[in-house]
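In structure tokens, one chain follows: the form predicted on its own.
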Amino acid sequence: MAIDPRAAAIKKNLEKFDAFVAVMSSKGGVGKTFSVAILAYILANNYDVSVSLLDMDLTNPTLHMVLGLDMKSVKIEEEKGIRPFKVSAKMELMTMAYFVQESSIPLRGKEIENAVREILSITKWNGNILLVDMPPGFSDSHLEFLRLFTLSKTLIILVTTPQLLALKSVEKLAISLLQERAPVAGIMGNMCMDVSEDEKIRKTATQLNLDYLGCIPYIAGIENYYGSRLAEIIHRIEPSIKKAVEVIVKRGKR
């Protein structure tokens, strides 16, 4: 088998990180990308953690939109590789949207593996924790992620809403990941309107013998807070997902 020359570059680029956090969901529409952005803002602003963000959704990257970035105005910096865009003093972002703008690039099989390896081999990170917005489901890109990242430094956070279909879907995803012996840290909810919805997600986590990491409360007109205004709602969200944040910080200190 031929040796991929990018392997050494990937290892060198990733070795500086204290932790890799993959945020996953079983289906789209549960607010996974928003959850990633909120976790990043809390870590950077309230815990003084230097966060690197990677949007691993290669065909439909949207994390930049939640962060309020217009890819047409973002300039790519090259210095023996690609420098992630500096979102703030403690936050940086790498996304396929840098290269494709608003276009869609359908990938499959070997193409996904190559795209993941290419991004990781050319990106020159500055953060201490790498927070990864994974595409929905469980596919080739997820398996490639698990192969490339040091599992002892990795944890996976599953995101779901309280709705029945989302809970059933995240249950199937969790079982698949646990069968692969993936390092699942627990389940975090999103869009909980009351205690009963919070309890539904807690029950699902308990049945899977996973930690319940809290639930982001439902916030009307959430799109109005995309971008720098995310900082305005941290105080409304952080108490509800404090356990998720603490799990990440703890992994970063190992």
Ligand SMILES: Nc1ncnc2c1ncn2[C@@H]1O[C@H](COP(=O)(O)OP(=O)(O)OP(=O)(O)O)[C@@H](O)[C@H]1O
Second form
Amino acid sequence: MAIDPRAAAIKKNLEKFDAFVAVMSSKGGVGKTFSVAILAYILANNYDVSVSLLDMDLTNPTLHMVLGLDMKSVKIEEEKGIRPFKVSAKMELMTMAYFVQESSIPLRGKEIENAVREILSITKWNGNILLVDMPPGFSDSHLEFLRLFTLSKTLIILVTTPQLLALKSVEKLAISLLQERAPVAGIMGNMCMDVSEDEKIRKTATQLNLDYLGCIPYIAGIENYYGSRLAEIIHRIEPSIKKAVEVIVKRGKR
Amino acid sequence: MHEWALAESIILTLVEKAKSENKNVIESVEIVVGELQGIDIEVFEFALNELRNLAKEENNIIIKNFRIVEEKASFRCNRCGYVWKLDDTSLSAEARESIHFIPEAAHGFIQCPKCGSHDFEIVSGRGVYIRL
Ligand SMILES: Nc1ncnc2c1ncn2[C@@H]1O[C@H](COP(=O)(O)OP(=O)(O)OP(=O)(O)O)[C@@H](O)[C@H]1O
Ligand SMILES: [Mg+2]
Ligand SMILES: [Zn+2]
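Having gone through the form predicted on its own, I am curious about the other one (the form predicted in complex with this ligand); can you provide its structure?
To see the whole picture, the full complex is given below, headed by that same chain.
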């Protein structure tokens, strides 16, 4: 009989977290990665939460870029496992970019499963809350997440823009997740230009009987704020997504 | 050390297995180590021994014998079917380091020697597993 020893290690490594927060949307480019980065900044800077970040977009990781990191120049730190990259005193990141730098790696289903398990079995985390940036879609990474993570400690935040295709996509994803009683915390908007756009997303959430967690406003020249300058735009964003932050903080204190 | 994390997962798994079966002795286990993990066998063995002693002290679970078996890595192209070995490829130290942490990183550094595709399967020598 062959036994995979990673399951036991994953359980042990993840046990220490108070909560897992996964940001999902089946539509690409709606701002999952930016939302994760902003939520991490708000939690770490304004709520003194120790945040661990996991980029589960294995074939095209980008979270490190929004955080302003050049993974090419970092040396992997080992200590009875791998230490996530320390972004700041209260923030750490684990990403495939740590291992493959600039190359994009094509992976089939089984390999995504294997890579996710490998990462989770050797990473030694330090945070209290693990924020997970998901790739677009509803496929291998998402299914592996739902299988490996303790769902009683998990919050899934669905992200959408006010555009029709994004709203319809988030609606379909929400229905599937709710059918299997996945812990959907609510819907958060991104790139809202005005109140009417905000209302469109609220309406979608209400129809699904889900909490509306607020909408991040559209920010012109957003790329100029990537990295430590994200701190400069927090005050413009935080009031709009107070609800999302509260939901996470409440869970983290359990 | 990466070796330590792997050894830890193995001992942890064996302890849990013994507990669930209400046993306190595990006679013999074979630990298969894939070549892609690039493990330093001496360090790995040392870690296994340390952790095995700890399992005895803390959980009163005795793991009598273990044997480490190395498995060579081989790949099969999903596009043209060509099969090759790790030795057939030349990798930088950096690439080897990445692959030893996450074997799937191989897709970023290795291409099919025949058709150049990145779409291949790791047929053997990928991971670490326990054989009872
Ligand atoms: N509030 C915003 N205002 C303006 N531009 C934004 C905003 N949020 C995100 N963007 C921009 O939109 C693009 C997509 O954002 P992001 O990469 O975060 O989306 P994503 O959902 O993670 O994408 P993917 O599905 O590829 O993972 C990026 O170029 C980003 O800078
Ligand atoms: Mg993204
Ligand atoms: Zn080929």
